[in-house]
Amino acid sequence: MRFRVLAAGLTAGFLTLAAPAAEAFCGFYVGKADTSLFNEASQVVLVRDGERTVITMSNDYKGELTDFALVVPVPVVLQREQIHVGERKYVERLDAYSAPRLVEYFDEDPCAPPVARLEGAMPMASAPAGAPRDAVRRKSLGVTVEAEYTIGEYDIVLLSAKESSGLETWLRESGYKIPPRAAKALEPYIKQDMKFFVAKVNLKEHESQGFNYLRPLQMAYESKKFMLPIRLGMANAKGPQDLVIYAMTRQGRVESSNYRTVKIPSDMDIPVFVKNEFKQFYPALFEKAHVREEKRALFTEYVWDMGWCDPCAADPLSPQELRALGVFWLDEGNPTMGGGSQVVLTRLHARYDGEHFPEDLVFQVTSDRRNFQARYVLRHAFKGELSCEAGKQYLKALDKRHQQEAETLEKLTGWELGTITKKMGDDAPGKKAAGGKSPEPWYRRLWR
């Protein structure tokens, strides 16, 4: 039997070079680095405008549902109407829309005549089954039950506490299987006078809903604090945890105010064989970047005005889908072309542990609306006849390009250069160029 204390919807198993701005392009997306590439990566959607915040917590809990519970520090006591059970498909849509990805181009025939190009282009509130009713005992532990709800398949309790040891004792006596040393993790939030959102699965309601997974929990509240409590999620973590945050505002990009936020390396040409090894490529790239930043940074993987895309990696979310994720300021009567409306999406990826991320994540909204996406370019060589002078020049440049692609991949991932060139096959530097002849062996020119 096992239990996870989750902070801000993040499972305890979770826990993500300056790059030029993305430009318009006409390639084809051929692969994406969604969260499935990372073990037990947690996902959180943050919607922020002024002091209003909506959080969607996507739970990836695996195990007996009787062992599941979610403990989230929150700044205020939430009313029943401030809590909602959402749909996982909307979080998956955000993931697909913003995931780092491959794009491929195909070289044109350098011997073809030039062609003119066009420019531009039903609520019921009740207490959790079996919850203790001993008010005297709660008072002795310094714990106050502020509110109790049953919402969908979840039994939810809102607590306040005077001491972390008392809260830990109350949780244990109430049937929550919390990890050792939970009091130490709870203490900082009690000192900040934060409340605790505690949810567990109502098995009867879950069975009646007919779902074979846990749907996301959503909370809407007002607070000057724009933060995500991650320390509690480390209470029983076995190692570094991955977290992907989808932050939506109407002002601009979101960044951390207490940790460095850097862009993931992007817009680089890499060998075409990576098309079949993207699931190995991006985790290796992320780990290399993570180490290079001394394991103390958040990485920006995507920033985009959701009213348009160039091109679309996935269909933009409709106003209805965005509203389901908590975007509350949309004017559905006047949506912009492409689906989105007044929404800037920032995708942040963090890999953290207690040593390198000793504080909770604190965020700030910027006015920066410049677009950015993590994309990696595959350029296929032209395979036809190249007998013209332009074709000969193209072949000379092609070998140099392949050499650069191999070195770039080595730098991004740490893979061995010899292994990379071997996998490149006929595209490898020094091999027969597409449409041309094998280069003359070096020794034939030695004593000519």
Contents of the next structure:
Amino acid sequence: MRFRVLAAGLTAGFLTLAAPAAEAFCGFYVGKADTSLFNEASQVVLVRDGERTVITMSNDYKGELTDFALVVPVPVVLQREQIHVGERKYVERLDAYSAPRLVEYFDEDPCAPPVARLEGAMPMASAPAGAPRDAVRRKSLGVTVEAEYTIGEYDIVLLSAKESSGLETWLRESGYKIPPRAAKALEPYIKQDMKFFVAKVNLKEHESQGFNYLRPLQMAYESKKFMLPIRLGMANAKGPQDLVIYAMTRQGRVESSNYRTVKIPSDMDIPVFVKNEFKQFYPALFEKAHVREEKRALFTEYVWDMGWCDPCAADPLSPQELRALGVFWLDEGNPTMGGGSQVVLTRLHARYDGEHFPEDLVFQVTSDRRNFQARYVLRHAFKGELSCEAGKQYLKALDKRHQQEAETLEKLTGWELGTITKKMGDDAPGKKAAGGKSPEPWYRRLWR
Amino acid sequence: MTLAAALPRDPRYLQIAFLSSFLVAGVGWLGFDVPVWQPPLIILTACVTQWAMTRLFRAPPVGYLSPLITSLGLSLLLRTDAFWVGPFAAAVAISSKFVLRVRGKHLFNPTNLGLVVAMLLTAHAWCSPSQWGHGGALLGWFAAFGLAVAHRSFRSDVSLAFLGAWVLLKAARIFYLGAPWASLQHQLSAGGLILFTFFMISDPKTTPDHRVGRVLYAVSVAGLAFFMLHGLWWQNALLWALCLVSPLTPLIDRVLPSGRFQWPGGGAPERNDACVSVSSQPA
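Having gone through the form predicted on its own, I am curious about the other one (the form predicted together with its partner chain); can you provide its structure?
The next block holds the full complex; its first chain is the one shown before.
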């Protein structure tokens, strides 16, 4: 009975779903042509220990909910208990915790005896990152519906297929308007005996949940394969897509084993005006690094052994938050102890396209537990009266420092040096003199 | 005078030049996660171990070219977050040449064994095979093949047999899956593969004496590694496969006997009947 209701609902859904596909994540999003879908950055949380894997897929789908559909290759047929609809706030929390950040320091008065230094760490928001109609027909196409569930606001179908063209036909006949190159993209997954996780929004359920956005889908499974199927999403992508991966393991840092994984440039002094332009600064820096690495690398933005908090860039996630994100081993030792020390978080950022990423991302867990964070340092100059000798020395050094900061920023972002120094205002190199006045022109002393 | 004549007779000098250039490029420009003090520490440990083991086993001194190559290979491939792991791997690698011997030949390629033991026994070692970048890898293949062509004795049938089998298997898989051909090129751009092909599996001291045996050996390594990588999803499959196939060398040597390899000018011969040169093996 339930199946029939579900099938009727799906058929109705498919009628509206018959629309061209748009941007994608690990799979396709399927939507209407006139719906502006903007999928700037997908976020995936990968929790892995041995072969046990929990994956959380958070998307920023902004189109009509009736048009939403997601196709993701998965290594095994998932039981109902293996699928869960998570909370978006935990992924946002993880994002804020691990995001590239600015750190501020304030110079001391060089003319005064040393006093306690004021420091402030300012985490910045992350940069824009980033039912079958007929059983007979289905059989003739070689498509098997392995399972169907309604979980939270999603209607989920798990499919296996024998041939990519059959699957493509099935999806098309079922109302999914999938991109033209889909069969080609689907084929390698079918040959690797992967299943297809197809999700769309159950509007009734969605309304009853009372959310105005889509919550992340979570899956828990065991598989030798530690990978993300990014190739499928490229079938209909118009340009490069950003993907932020939060990998959490017990052992150590995660890196790609089939793509170069490099650390994003970090720990550099940059001009203080960047504080107001961080949203331009970080994407520019990322783009520059991306191009320098031939557009073929993954960037490590953050690695932290969450048991260590000396120092901590931000409050580490609580055991409850970690559990909600899929960290399943926390209560194995001592349930009262959070077990933060058993989690190493790696934040990886990829900008991929079909040309430069010809195969799916494969990962390996390393034994590396060294912390790393993308941080950029703003040093505020001392603004008071500087009449003493030490003050003059300070100004000289300050000028040199500002020059260096401007050059660093130019190197990191590719911005014009002229524009940078203009934006630096009073901090611009060459503008400093004792007491903060403009320097004496060189010729004034010539004929004095 | 041809280019080949101008090159040193012992190909190990060229290997050292190649490996050290790439180590410098890796640490200096390619962002290898290797602290600058690590390679010297590894080299020092390898040389000290070689000296100590030569004395301990009363072996004829054979110089320090081989330990240097082993050290450079380890420096390029081993990643660790603990300072002692590099020297540990170097000590294991060099000691194995003296301890694990069958019929006057050491069993394992020292670099390979050093890496495998470090990864198995310590919780601080891993390998990052894809760290060279496309440009770096292209240059690597170019240089490795260039040296192979310029220096006849640099060429190794093991390298070519392995590479042929590996590329064939990879290409067959791509064809079967219907995956884009660009992924073949992408898979060949792993720097670790270049090092493995030209500096590890080709090690004339640990490969079978007979050419047929060597080809068999190379193809088995490629096949086993392919199964481990794509069947079992093991990372660093090449290293595990070589380590597992290496103990078969004495068996292959028994079935297919031939002359024993000797480095030119590399110290006292290990066996009186050992003369060189099975065809394209370094002579």
